[in-house]
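Only one chain is given next, in C-alpha cells, and it is the form predicted alone.
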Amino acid sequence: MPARVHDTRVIAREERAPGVMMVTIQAPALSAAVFPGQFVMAELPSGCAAAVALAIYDAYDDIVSLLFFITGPRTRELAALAAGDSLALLGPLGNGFDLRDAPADVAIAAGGVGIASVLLPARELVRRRSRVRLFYGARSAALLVERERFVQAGCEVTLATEDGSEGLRGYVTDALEASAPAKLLLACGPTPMLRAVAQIATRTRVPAQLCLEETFGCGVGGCWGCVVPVAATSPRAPRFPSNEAGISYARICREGPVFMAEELRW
C-alpha cells in the first residue's frame, strides 16, 4: 500500500528507560499496511517543518507503537505527547526485511534503540516456525528495554552490556560471534555494529540483512541527504552511472533502510 498521511491519536506513553520512550497510537490503516522494518515520519504537533523518522516497533489490530530515544527538541516534543493528543504520521515508508524464504534458524542482532526495528520481523519468523535467536546489546542493563516482549514472542534471547551489568560483558557482536552460525542474520543498530555484523556474515558465509539507522531529511527520497555507497550491480542501486570503482549510491530512506550486507560498500 502506498505511503500516506495518517491522522492518529495517542493512546499511551511510557518511559521504558531513562531517555527511551514508547508512544502507542491508534492507527488502524497504518497498522494494516506495515511491513517489518519500515518506518514513519512524524509531523511535530508544534508545526515545525522538520519531521522525525521513527521505526515502527509494533503493529497489531488498530494499534501502532513507536519506540525511540530522546535525543533533542523534536523527540522531546514527541515524548511529551499525552493520551488523546493527535499526531500526523507519514508512512509506512522504506523497504523492510525480506522474509519470504525464512530459513529454519535466524539470528537477530540489535544494538540500543535498534531493538525498535526487529520485533515485527522476529514475530513473523516465529509465526513461520523459524528458530529465532535475538542477540541484544546496550551500554547497561537499564537500557535493555522490551527484552521480555521478545521472550513472550518465542525468541531465544542473549544479552550483552558494555559495562557488564547484565549478560555478556562487551558488545552484542561478541555474543553473536560466539554463537553457532544461523542460516540468516538480521540486524539493526549503530553503523559500527552493523559493519561488525557484516564482517561476521562474510566470515561465516551467512546472508545478512542490515537495517541502517539514519537521520532523514525528507524520508521519501527527494532530498538525497541519506545516501550510502552500494555496489552498482545491486538491484536497488538507482539507475544512473556508477563511478570507476563500480560504486553507486542508494537512499537509505527510499531503497532501504534494509540492505543485504553484500550490497553495501562502506
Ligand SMILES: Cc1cc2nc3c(=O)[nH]c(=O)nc-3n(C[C@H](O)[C@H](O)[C@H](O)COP(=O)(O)OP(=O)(O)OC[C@H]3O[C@@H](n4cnc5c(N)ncnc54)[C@H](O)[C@@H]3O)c2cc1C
Contents of the next structure:
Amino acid sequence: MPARVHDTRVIAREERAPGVMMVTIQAPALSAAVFPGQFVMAELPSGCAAAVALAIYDAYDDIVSLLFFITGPRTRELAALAAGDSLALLGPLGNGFDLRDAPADVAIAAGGVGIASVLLPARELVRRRSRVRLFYGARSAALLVERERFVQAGCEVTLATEDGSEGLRGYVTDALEASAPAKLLLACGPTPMLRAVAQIATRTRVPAQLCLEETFGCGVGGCWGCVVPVAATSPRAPRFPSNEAGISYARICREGPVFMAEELRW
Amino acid sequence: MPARVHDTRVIAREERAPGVMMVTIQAPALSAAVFPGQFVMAELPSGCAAAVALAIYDAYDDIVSLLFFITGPRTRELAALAAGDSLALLGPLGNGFDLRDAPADVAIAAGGVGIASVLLPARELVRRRSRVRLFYGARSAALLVERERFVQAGCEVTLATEDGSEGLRGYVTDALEASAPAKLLLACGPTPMLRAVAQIATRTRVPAQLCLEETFGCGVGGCWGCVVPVAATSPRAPRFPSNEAGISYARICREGPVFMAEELRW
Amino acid sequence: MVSAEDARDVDLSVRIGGLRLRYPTMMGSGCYGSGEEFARFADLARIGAIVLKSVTRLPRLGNPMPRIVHTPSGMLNAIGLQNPGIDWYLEHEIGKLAERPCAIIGSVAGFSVGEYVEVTQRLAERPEIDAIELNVSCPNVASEGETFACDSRATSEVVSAARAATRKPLIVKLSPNVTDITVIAREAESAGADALAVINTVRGMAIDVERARPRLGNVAGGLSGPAIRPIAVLAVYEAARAVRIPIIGQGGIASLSDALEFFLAGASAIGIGTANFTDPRVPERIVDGLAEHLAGQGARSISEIVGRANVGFADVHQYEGDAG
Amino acid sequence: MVSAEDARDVDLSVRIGGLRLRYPTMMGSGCYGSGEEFARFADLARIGAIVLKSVTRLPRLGNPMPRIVHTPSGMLNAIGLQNPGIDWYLEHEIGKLAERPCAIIGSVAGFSVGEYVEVTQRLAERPEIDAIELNVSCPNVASEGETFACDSRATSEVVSAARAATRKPLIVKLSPNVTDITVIAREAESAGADALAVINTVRGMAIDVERARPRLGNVAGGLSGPAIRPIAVLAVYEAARAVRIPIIGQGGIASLSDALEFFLAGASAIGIGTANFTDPRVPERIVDGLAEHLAGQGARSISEIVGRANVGFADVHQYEGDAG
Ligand SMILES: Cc1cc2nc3c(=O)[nH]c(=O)nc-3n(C[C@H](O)[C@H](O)[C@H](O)COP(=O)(O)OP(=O)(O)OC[C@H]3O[C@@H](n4cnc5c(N)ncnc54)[C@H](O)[C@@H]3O)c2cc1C
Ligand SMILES: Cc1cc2nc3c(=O)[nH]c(=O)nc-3n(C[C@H](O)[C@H](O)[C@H](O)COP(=O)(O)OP(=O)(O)OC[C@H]3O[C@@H](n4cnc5c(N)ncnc54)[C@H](O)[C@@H]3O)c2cc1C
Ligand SMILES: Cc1cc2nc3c(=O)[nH]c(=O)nc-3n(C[C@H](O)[C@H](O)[C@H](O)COP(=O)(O)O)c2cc1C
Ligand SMILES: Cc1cc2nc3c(=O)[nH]c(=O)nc-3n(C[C@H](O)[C@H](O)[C@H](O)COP(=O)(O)O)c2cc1C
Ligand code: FES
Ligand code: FES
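Can I have the other form now, the form predicted in complex with the named molecule, not the form predicted alone?
Now the full complex is given, and it begins with the chain already shown.
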C-alpha cells in the first residue's frame, strides 16, 4: 500500500527512561503497510516546524509504536502528546532492509536510538528462522530501554554501555567485533558507530546494511536536504551525472534510509 | 508583598466552553498577595515566545485560577498544560480597582473574557456590603461561563448574548443602560464595549473604572508597548512632557490596567 | 454559513503574464521536487503550479552535509543547487513532467548572464514548461558573496537578457537580503519581468555549540518557514507599492490566515515551500479555505482582496519600526 | 562534574573600550526600561549592563497603538522611540540611575547628525552614564525611509561626530536590514566606534486578516526574538571577520546554548532583549550557565571561546546558502 497521510490517535505515552519516550498509536492502515526499516514523518500539532522523521519501532494488529529521544524542541512537542490526542503520520516512507535472503545467522548492531529501527527486521528474521544476535549499546544502563521486547522476539541480546553500568564496557561495535562473524549485518545508530560497523563488515567480508540518519527537510525526496555520497555505480545512486570521482549524492529519505555499506562513499 | 516570579504547579485544567479554559494552580504566596484587578504574566513552557498576560480570576486559600480564551498560539500552549505540570507566573502585576470607597450600589459590566478580571472585586465589594449587580455579556450562551460563581459570590447577575441564545439579546452595555444607574461602575471587556461603558458613565455621571487590555510585551513597564492616551493631568500620566494637546501615553501594564473613564483620551 | 456551491463559484484563478493558473498557489522551488515526490500525499490537480528545483548549465553536486538545520519556527537550508545540469535535465527528466495536472514553472540559476540566458532559452523551448522563474538570489562568482538580486544593475542585466531569450512568462525571484527591495523590484519590472516572486530565503546560520563549529556544511544558509513571515509580508507590501506586475508572495505561509496576509498585502498569488514539510495537505487546505473565506465575504474572485490592506506607511518619521 | 568553586573562578568580565563589565550580558535597549522595572524580578548585580531606552533631543510620544504583535517564535514592535527628550531626561530621570549595581549605557537616537551629537555629549557628561550606544538604525528624515545604519557614508559621519563629542566608550548599533553588514561595520570602526552592537531588529509587518489592515499602528515594525537568531548569528559571524573591535551579539538569545552560539561566532558580549519578556530570570541563568560551561571545559575566561567557531566561509560558489 502506498504511503499517505494517516490521521491517527495516540493510545498511550510512556517515558521509558529520562528523555526517552514511547508513543503507542492506533493506526491500522499504517500498521498493515509497514516494511521493516521504514519510517514516518510525524507532524507537529503546532504546525510551526517541519515534521519529525521517526522509525516505525513496532507494528502489530492496528497498533504502531514510536520510540524516540527528546533532543530538541520538536521531539519535546511530540513528547507532550497525551492519550486521546490526534497525530498525523506520513508514511510508511523509505526503503527498508533487504531481507529477501534471510541468512541463517544475522547480527544486528544498534546504538542508542538506533534501536527503534531494528525491532521489525529482527522479528521478521526470527520468523523466517534466522538466528538473530542483537548487539545493543548505549551510554549507560538506564538508556538500554526495550531489551525485553527483543528477547521476547527471539533474539540473543548482548549489551554494552560506555560507562560499564551494564553489559560490556565500551562501544557496541567492540562487542560486535569480539563475537563470531555473522552472514549478514544490520545496523542503526549514530554515524561514527555506523562507520565502525562498515569497517568491521569490510574486514570480515560480511555484507552490511546500514540504516542512516540525517536532519530531514521533507522526508519524501523533494528537497535534497538529506544526501549521502554513494558510488555512482550503486543501484541507489540517483540517475544524475556523477562527479569526476564517480560519486553521486543519494537522498537518505528516498533512496535509503538503508544502504549497503560498500556503496557508501562517506 | 512585592511582585516576583512564582514557580507554581497546575492542579487542574478544564475546558469550560469550546476554547475557554480554566486552569487551577497551587500558588500560596501569589494567592495571598493578589489585589482585585491585578494580573500575571504566565510564562510559556517552550520559552520561544513572550509570556501571556492573564487576569487573576480567582484566589483563595493557596489556590489561584486563570480563565482564558484560546485565541492564538500562546494561549494554545497554555491550554495544553496538564495537572502536575509546572508553570512560572510573574506577579501580581499592575494596579487593581480602587475599592476604597465601596459605595452601596456597584454595577459591574463584563464582556467575554473580561469576566476574568471582575470576580475578585465583586467578591470584595460584597464582603464590604455593597450591592453588586453584574452585567455579563457574550456572543452566545455557551460562552457565558462561570456565572454561578458570581451568584455564589452574592452578585445579582444579568446576562446578555449577541445572538439572544440566553438573557437579553444584544450587547451587555444595552443591559447596563436599561438598568438603574449605580454609584460606581467597574468594567472589563473588549475596547468597543469599554468605550460604550465610558459614554454611559459620562451621561449618567457615575464614576467608572475600566480595566483595559492590549497586546503586552514585557508586562512590567519596561518596553512601552502597551500605552493608552491619558490626560496629562491624570495621576496615572507618566511624569513626562505631554504634547500640545495635553495628552500623555500611560502604560497599561504599569500605570493600569485599571483607569478612570474620565482620564482616558482614546 | 457559506454553502459549498458558493465556495465553488469563487474564481481563484490568477494570471502571470500569459499564463493562467487555476489556483493562486505555487509550490516553492526546491521544496517540492518535480511534484512526483509529493503526488502521493497531495492532489496536484488542486494546486496552481509547481516551481521546479533550480537548474544550472552544468551539473552540481551541491553542498556538503548537513544541509538542513531546524530553528525556532523555521529551518535553515544550504542545498547548494544540487541538480543534473540542463543537458541531462532536458534529456532524462523533463519528459516526465508532461502528465502533471498543474502548471510547471522552470527555475533557472546561474553564475553569469550567459548561463542564465542559455538555460532559460533551452528550458523555455520545451512544451512541458509553462513559465520561467529566474532564481537571481544565488551566488554570483563575479563579485564575492554577492548575488544578482542584491545589485540593481546586475538584476537589470540578467533579466533583460533572459527576457530576450523567451516569450514565455518570466518571473524574477527576489532576495530579502537587501537594503531596499523596491529598487531591485523596479529594475526587474523595467527589464521585462512579468511577475516577481517575493521572497527567497533570508540569510542565516547556526552554530553547533558542542562541537564549536557551524552546523551547516556550507556555514551559511537560507532561513525559511513561519519565522520569516513578517519579513516576507513587509517585502511584498513594499514591492506591491513599487511595481504594477503581479507578485507571488512567499515566506512562511502555512495556513489560510497566513495566505490572506500576503494577498491583502498585495500578492496576486502565493508560494508555499517549507509548509509542505510540515504537512503536505497545507496547499489544498489553503485553496479550500480561500474559496470559503471569499464566498463568506461575498467576493467572487481572489483578485478582489489583493492589496486591500496595503494602505501605505504612516509617515517618514515613523516608518522604521525597528527604531523601537 | 563541575564544582561551584570552579565555576566561580571563571572570569566572565569583558572590556568595551575603557569600560569593564563584570558579566558579558547587556540588557537590550528599549527592552529593559531603566532597570527599575525589572529590579523586582532579576538581580541587577548579576548582569553586565543595562542599555537604556533610546533618548532623542526632543520629547516623543511615539507611535499609535498597537505597538506589539506576537509572531511565530518572535514579536514585532513599533514603539516609535517614546521618550521624554534629553532636557527632561537629564533633569528628572538620570539621577535615579546612580544606585544601579551594574553598568549603565545610554542609548542615543536622532534625526540628524546634530541631534546625535548634542544628545551624546549631554548624556555622556553625566557620571551615571558609563558608555554611549548610538542607535543609528532609526529613521533618518533626510532620506525617505532610510536609516543611518543602512548607508555607509551616513554611518561614518554620525559616528565620527559622536566620537568627537565624548571620550566614553562608544558602541554603534547596526541594522540587519542591509545588503552587506560588513561595509557598515568597517565604516563604524574606522569612524571611531569602540564596539558594535549586532543586530537591531529585522524589519517586518503583520496584517490583521479580519479587518484587512496592518496590525501595527505604525504599519511596519521590528522583528525580535528566537525567530531572528539565525540571522543575528550570521551577522555577528560576518562582522567579527570584518572588524577588530568587540561585538555585542544580540537577536533572539534566550538560553545558554543561544548565548554560546554568539560567543563562538565572534561576539565578546551579548545583548538580551525580548527574552526578558519570556522570563526575567534568563539573564541570570545564562551567566550561571556560562560560568559552569566554561569551567567544564577547563576555560578560565569567556574570552577563550570568542570566535572559536568562526572558521570562515566554504568558498565563493557556495557562500550564499539561500541559493538553495
Ligand atoms: C529516517 C530517520 C529515522 C529516525 N528515527 C528516529 C527514532 O526512531 N527515534 C529517535 O529518537 N530519533 C529518530 N530519528 C532522529 C530524529 O528525527 C531527530 O532526532 C529529530 O530531528 C529530533 O528533532 P528535534 O527538533 O526535537 O531535535 P534536534 O533536531 O535533534 O535538535 C537539535 C538541536 O537543533 C536545534 N533545533 C532543532 N529544532 C529546533 C527548533 N524548532 N527551534 C530551535 N532550535 C531547534 C536545537 O538547537 C537543538 O539543540 C530518525 C531520523 C531519521 C532521519
Ligand atoms: C492585563 C491583561 C489581562 C488579561 N487577562 C486575560 C484573561 O484573564 N483571560 C484571557 O483570555 N485573556 C486575557 N488577556 C488577553 C490575553 O493576554 C491575550 O488574549 C493573549 O495575548 C493571547 O495570546 P495568544 O498569543 O494566544 O493569542 P493572540 O495574541 O490573541 O493572537 C492573535 C493573533 O496573533 C497572532 N499570533 C500571536 N502569537 C503568535 C505566535 N506566537 N505565533 C504566530 N502568530 C501569533 C496570530 O495571528 C493570532 O491569530 C489579558 C490581557 C491583558 C493585557
Ligand atoms: C530546502 C529548500 C530548498 C530551496 N531551494 C530553492 C531553489 O533551488 N531555488 C529557489 O529559487 N528557491 C529555493 N528555496 C526557497 C523557497 O522556494 C522559498 O522561496 C523560501 O523557502 C520561502 O518560502 P517558505 O517559507 O514557504 O519555504 C528553497 C527552500 C528550501 C526550504
Ligand atoms: C519592545 C522593544 C523595544 C526596543 N527599543 C529599542 C530602542 O529604543 N533602541 C534600540 O537600539 N533598540 C531597541 N530594540 C531592539 C533591541 O534592543 C534588540 O536589539 C533586538 O530586539 C534584538 O534582540 P532580542 O531578540 O534579544 O530582543 C527594541 C526591541 C524591542 C523588542
Ligand atoms: S529530506 Fe527532503 S529529500 Fe530527503
Ligand atoms: S507591556 Fe511592556 S511596558 Fe507594558
